[in-house]
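Next up: just one chain, as structure tokens, the form predicted alone.
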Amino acid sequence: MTYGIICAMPEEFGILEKEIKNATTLSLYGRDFISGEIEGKNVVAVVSRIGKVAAAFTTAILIEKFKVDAVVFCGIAGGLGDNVKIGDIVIGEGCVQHDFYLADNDIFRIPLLNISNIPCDKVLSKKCLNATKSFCKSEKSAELCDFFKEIGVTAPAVHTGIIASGDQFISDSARKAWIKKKIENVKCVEMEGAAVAQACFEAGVPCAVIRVISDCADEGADVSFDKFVNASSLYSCAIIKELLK
């Protein structure tokens, strides 16, 4: 069993890279694919770069070149759910491209696939959910505890629901409200999850998407995002290690 681990940005990858044992690196198309082991499990980890095209391209390489058996995407997102707060974690049940538009009465639906909500794998997502809950209950590193104190988090909550993806950084209350109105049970918004999920769905490879809430996708999002992004790998590393135990 080999897991493909994807983050969109180097900051999200961060300390996770240091956890890869017996690592070898293959550089392809401007990306470093790092093969090795985490917690004794085989992994291929990579930074995809930002956006849906970059994420889908990277996922396809993981599946075709490295023959991964499952893909887990980790990163940060803007919170949309009414009870989703900065520092919380969302496990995707499915992903929708909020910027996919065919006509006023036909939005989100992907032609030929004829679906709008791209499902995440239930078994893998449940494992991610359990790993995330274990992480939330576990004793935190001093660095993570200091970060929690800085952002005013005591115990992160874990949510499941729909993740909205689009090639837009959402920092607008009106756009946020539109996405919440149009996508039932949406919990957060980001820029890659649906692309990873679609590539995996079409290839028949299990996929899970884990998102840590860095901002509220409103006019203050830029400031919150910048404050959070450099610490996001603390979450990613701890959750992935818990998943692979």
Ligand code: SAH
Contents of the next structure:
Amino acid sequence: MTYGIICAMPEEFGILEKEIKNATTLSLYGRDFISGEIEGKNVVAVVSRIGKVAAAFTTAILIEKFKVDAVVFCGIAGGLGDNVKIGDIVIGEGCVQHDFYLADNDIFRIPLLNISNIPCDKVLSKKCLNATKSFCKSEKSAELCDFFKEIGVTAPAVHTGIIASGDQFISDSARKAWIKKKIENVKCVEMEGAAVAQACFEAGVPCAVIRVISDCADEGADVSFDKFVNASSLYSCAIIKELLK
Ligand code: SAH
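Shown: the form predicted alone; wanted: the form predicted together with ligand SAH:
In what comes next, the whole complex appears, and the chain from above leads the way.
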């Protein structure tokens, strides 16, 4: 069993790289695919870069070239749910491309697949949920709360629900409200999840998306994002290690 692990940005990947034992790197199309072991499990870990095209391209390579059996995406996102606050963690039940538009009465539907909500794998997502819950009870989580208390981070809550993805950084209350209105049970917004989920769905490979909330996708998003992003790999690393234990 080999897990593909994807983060979009080097900041999200950060210290996770140091956890990969017996690592070998293959550079392909400007991306470093690092194969090795974390907690004794085989992994291929990679930074996809930002956005849906980069994420789908990277996922396809993980599946086709590295033959991964499952893909876990881990990164940060803007919170959308009413009770979703900075520092909370969202596990996707499914992902919707909020910038996919066919017609006013037919938005989000992916032609041919004929679905708008790309499902994440239930079994893998449940494992991610359990791992995240145990991370939240750990000393590491308490340390991170302390580290981020300046931006109001308190003990994290874990949410499950829909993740909205699009090729836009959302820092606008009106756009945020529109996404919340149009996508039922949406919890956060980011720029890669639906692309990874769709590539995996089409290939029949289980996929899960884990997102730590870095901002509230409103006018304060840039400031909060900037404060959070540099330390975001502390979360990715702790949660992925817990998952692979
Ligand atoms: N400032 C960065 C761009 C970051 S884009 C640069 O110039 O390089 C935002 C990244 O974080 C994406 O990978 C996305 O998935 C995630 N993200 C966090 N908050 C987001 C938000 N409010 N809207 C969209 N994506 C968000």
